[in-house]
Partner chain sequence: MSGNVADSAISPTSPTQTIPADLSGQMLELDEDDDLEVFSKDTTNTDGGSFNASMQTSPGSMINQYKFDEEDEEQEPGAKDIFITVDDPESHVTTIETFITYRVLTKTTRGEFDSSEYEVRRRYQDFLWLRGRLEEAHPTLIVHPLPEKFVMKGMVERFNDDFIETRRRALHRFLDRVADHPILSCNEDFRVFLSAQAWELTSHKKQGPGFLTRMGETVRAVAASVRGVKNRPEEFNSIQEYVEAFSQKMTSLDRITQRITKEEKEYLEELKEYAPTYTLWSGSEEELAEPLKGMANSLDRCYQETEEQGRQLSDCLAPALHEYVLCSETLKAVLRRRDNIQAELEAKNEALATKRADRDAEPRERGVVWQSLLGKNPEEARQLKQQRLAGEIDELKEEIDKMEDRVEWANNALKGDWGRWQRSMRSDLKEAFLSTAQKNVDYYEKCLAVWESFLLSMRAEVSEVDQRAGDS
Amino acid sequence: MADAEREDAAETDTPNASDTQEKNTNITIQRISFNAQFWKQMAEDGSTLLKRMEITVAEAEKRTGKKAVNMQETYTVYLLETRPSAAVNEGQSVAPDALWRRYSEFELLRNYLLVTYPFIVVPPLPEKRAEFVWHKLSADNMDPDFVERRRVGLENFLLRVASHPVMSSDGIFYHFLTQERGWKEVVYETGFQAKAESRLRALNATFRVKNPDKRFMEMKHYSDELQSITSQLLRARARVADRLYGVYKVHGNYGRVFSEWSAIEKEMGDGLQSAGHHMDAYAASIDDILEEEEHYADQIKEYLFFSEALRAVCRKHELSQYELETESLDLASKKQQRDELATGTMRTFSFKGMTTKLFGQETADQREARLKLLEEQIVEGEETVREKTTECEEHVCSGWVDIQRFKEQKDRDLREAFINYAFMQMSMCRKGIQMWTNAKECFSKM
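May I have the structure of the chain above on its own, in the form predicted together with the partner chain?
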């Protein structure tokens, strides 16, 4: 059956290709369980990939390979599983399709998305290196807890992209999910890298825009605030966690000493001994508590990184607007030059004008030629300005839509994060109540 499907697949083209370049490349996608019907359906009812497909990053594994000559590197790969939701819902036990990806491939995917969809607040990846560590966590990328949290973060990233109204229908993304080999080449073939470089340059450049959209400027300001406040919050939280760890752990010493003390007591012995056990349990309980709190920290961290993506969209607007303004200015200047040339007055500066002054009048032919050139340039310029205007307007339009979407998502997600935090705190309190009630009982038997 799989073969038949594959035959089917080979005939169909890349799904819903919004990227024209992809249409031209000859890709054979190894369609294992999906068919064209799938995409048609999605396009019809406007749903995102996620509604049709279950995506999980199921596992992480260590691999060693050769990086360069005589250099071995150890890296982690993540198992990416996909499954059609329809099949799962119908209760069929469908084995998921699976492939392995490493972090760098996720990075590549994200860079592609950033370049291809500059008006979208692209979800961030989990951090490359452990930051905001407190004492317990090692900053080691191989630490199993870190790897686990990263696995969750990568899955989260994929789910966000797959549920995005625009990005979820991207072919490269789909390809990433379904075909292990050859994906990198396909991505590079889109030529996004050139764009990526210019994008980076633009993001970091300083330029002054005369009439930016106020909303985008406010958003940019907000993104700066968000970045600053979330990193401050994360740092403070990590320090609090560190201290709390210390408080709990010292109680473990009570356990040890109670146990030793109970050995020399008669009536008090039993009570002390069992109280000691509870002290040990209390000291040990902090490990799980803080591990859980890391998930909250990860949720905040995601929005720390999101703020960068938001900022990028605003900067893109600034850039578009700036380019438009520059082109418009240039056009206006050329028009003025032409007018002056035509009427014989010279108010605008031009090299030709200067040289004419210095070296004598030009001939009528020369003037004619120059006028013609200017006219051509003006026509081109007008075309450019039209294009830029459209580009700018489109960016403003679709960018603002996505920013709104992002804002709502952020409010929802963070609300949930705070609620989860409250639940975590309550769970910690309940554990504390239980432990100390138990200890109290033991003490009363002293």
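Let's see the other form, the form predicted on its own, since the form predicted together with the partner chain is already up.
Left out here are the partners and the other molecules; the chain alone remains.
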């Protein structure tokens, strides 16, 4: 809050807009410098941001504003709260630092992370619109239940980034968590948008790269398989949820029949009415059951979206390898031109060879100038190839380490989710058996 007040004071005292922008930029730089010691200590301890800071997305709020074309717009904002873990662990009552963020701001943060850390499997954001829903569930992105699930997903995204050994120490990420004003400007100043690779270049590299790392090719197939299996699982779960909902609601019809029947029966009336109550309670329980199932479905959806993040790492490797191969071929071509020019022999057909035959040989000065230019280009090309080789090797090494970390995380998370889901199903079945046992006792007393 104090930082925001200092920004307001700076804007009030400065009459010139450009001076205001310059001062705000200086304030941002000072804040990042101020946190340098914080990052240094994290690096020395080998800890992540999550061990030093509690991060929560506490609530969601619907707001209405105007777009650039002066049209009304309804959107949702999320309250992001942070506080130091040390104070909480010591039992101190510390008021959290709070700020509001829109979903689009989370998207901007993730796009920055994707470009800045191409070798990392960046955690996905929750879906913007509901997918794989059973027919009774609302697909409206403003539905309160959907907004609540998305709030949980956004918090999970922040926790995953904050617990990552590399991304958690990113200054832009820390700025996103702690500074409501000015963080977008800092992001755009990094120039990450200019570094973003176009889909066309990535597709071109996919089909033209000659020697990709086999491990990354296997991982690409693995990500395709992960996406296929999880999407099939989610579709099957949605169909089962529809059928289960129908089965439970049929019991509600039984309950209504028994209740109406009990009104015209004297001796069996109490038993029928009790059985009807058990049926009604059983039918009503399906809403809570399917709501809990949605929680597990969201965990599976996260890894459906993780598959795309995994493919992004593989595509970046293909692009790096393709750029290396292109530069290597260009360097080999220039060396061949130099050798041919030095010896005066043409090994392959070329436009230059044709013009030489048509218009005669070059003068000695012209040949020397061309040789000198080729030598300079070869030196530059060798340096570029060395840089591309280093970049490609670093991407392979760092990317493979993070992919292995991701696979361990995926196995751990999905195992826990499926085990908890199985326990939930067993509990649901036990409740169903108990309901029919109670109904049987009611019938036996008639």
